[in-house]
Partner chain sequence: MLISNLEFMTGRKVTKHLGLVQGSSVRAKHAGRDIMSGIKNMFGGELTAYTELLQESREEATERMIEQARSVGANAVLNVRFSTSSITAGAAEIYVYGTAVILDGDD
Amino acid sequence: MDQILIVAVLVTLGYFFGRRAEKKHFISLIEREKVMNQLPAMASRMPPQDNRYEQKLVSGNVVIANDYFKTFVAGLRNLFGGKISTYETLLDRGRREAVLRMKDQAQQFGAELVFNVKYETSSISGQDSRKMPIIEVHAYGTALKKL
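Let me have that sequence as a structure, single chain, the form predicted on its own.
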């Protein structure tokens, strides 16, 4: 009985602190995205033809881990099958953070826009289902600055 109580307390703590950390990260993302919206990033493969530009490859990289509660819930969901929505927020946070870091690098270069933006996502937690899922998201594109 004591072991069940300990697991329940740990899962509850994981839920509370994981949700709080995720909420703080989303608030930070929203605030930083408002500032960075002045620098467009698009998936278009063709650069604008109206001017001559200096080009530079810019990238942003982030590694994000899921919390224990979401890992526990995803494990239960995996038993029954279906969409694992707890990992969707993990991927969303990773992509948004990587794009913000890429835009920050482009802004330091003095770019007016970033085009041909691509994402690479990989799981670095391994195949062991007992481990917490950890993902790496890499966003990259070509920054353009007018000559």
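Take the two forms, find the largest set of C-alpha atoms that superpose within 1.5 Å, and that set is the rigid core. These numbers come from a predicted model, not from an experiment. Residue numbers count along the first chain shown, from 1. What changes on going to the form predicted in complex with its partner chain:
Relative to the superposed core, residue 21 undergoes a C-alpha shift smaller than 2 Å between the two forms.
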The other form holds:
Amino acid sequence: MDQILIVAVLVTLGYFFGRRAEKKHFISLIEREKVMNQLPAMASRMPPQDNRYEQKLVSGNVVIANDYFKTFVAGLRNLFGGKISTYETLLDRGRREAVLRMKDQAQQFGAELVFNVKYETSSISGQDSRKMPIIEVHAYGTALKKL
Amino acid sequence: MLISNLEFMTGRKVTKHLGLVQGSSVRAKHAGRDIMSGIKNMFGGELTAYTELLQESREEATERMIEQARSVGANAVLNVRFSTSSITAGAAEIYVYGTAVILDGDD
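Switch over from the form predicted on its own to the form predicted in complex with its partner chain, please.
And the full complex, kicking off with our chain again.
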């Protein structure tokens, strides 16, 4: 009985705090993305050949965790299969945040373009499905500054 | 030392290829700052302590790669790739590798 109560409290707390944090994060992501749109990041491997550029490796990473409510919902979803949208938003937030941090670094360098952007996603909480999922997203690329 | 994940430096020629150089670093997840992260984990969001930990780990791996590149006489490392692998639930390995080259011109 006690255990059910603890889980219920955690789920409720997770729902309210997690939802608020996620909303705030998405608003800040959208705002910063608008500003950073002037610095395009590309997956292409070939930079334009008409100019000489100074190059620098830039990267951004973020470790992000799901709240208790979402993990609980995902656990239920696992029984029936199908789309787990609570994890989709987690990965979406992680990727966008990592790219923004990479672009921050590129901007400090004074770059106009970021080329050959690669993503790397890894789960740090291991393969144990009872544990809370924690993921790390690392984005890196080459910042180009006109000489 | 110039580091890039493109396969060339714009406007400069590779005069000599010196082969693969690499660096790695293994760090444990539970490193003192873990308690706060555990609490934060309940409510979701970013775990700043881990972000920094992995950032430092990556810097160290890169530093080791650069050291190796220097010892073979390179002045740039091109086509750099990162990889992360979880060894156990508690530790992650960061591995970074690239091609050491000598570029013409001065830095």
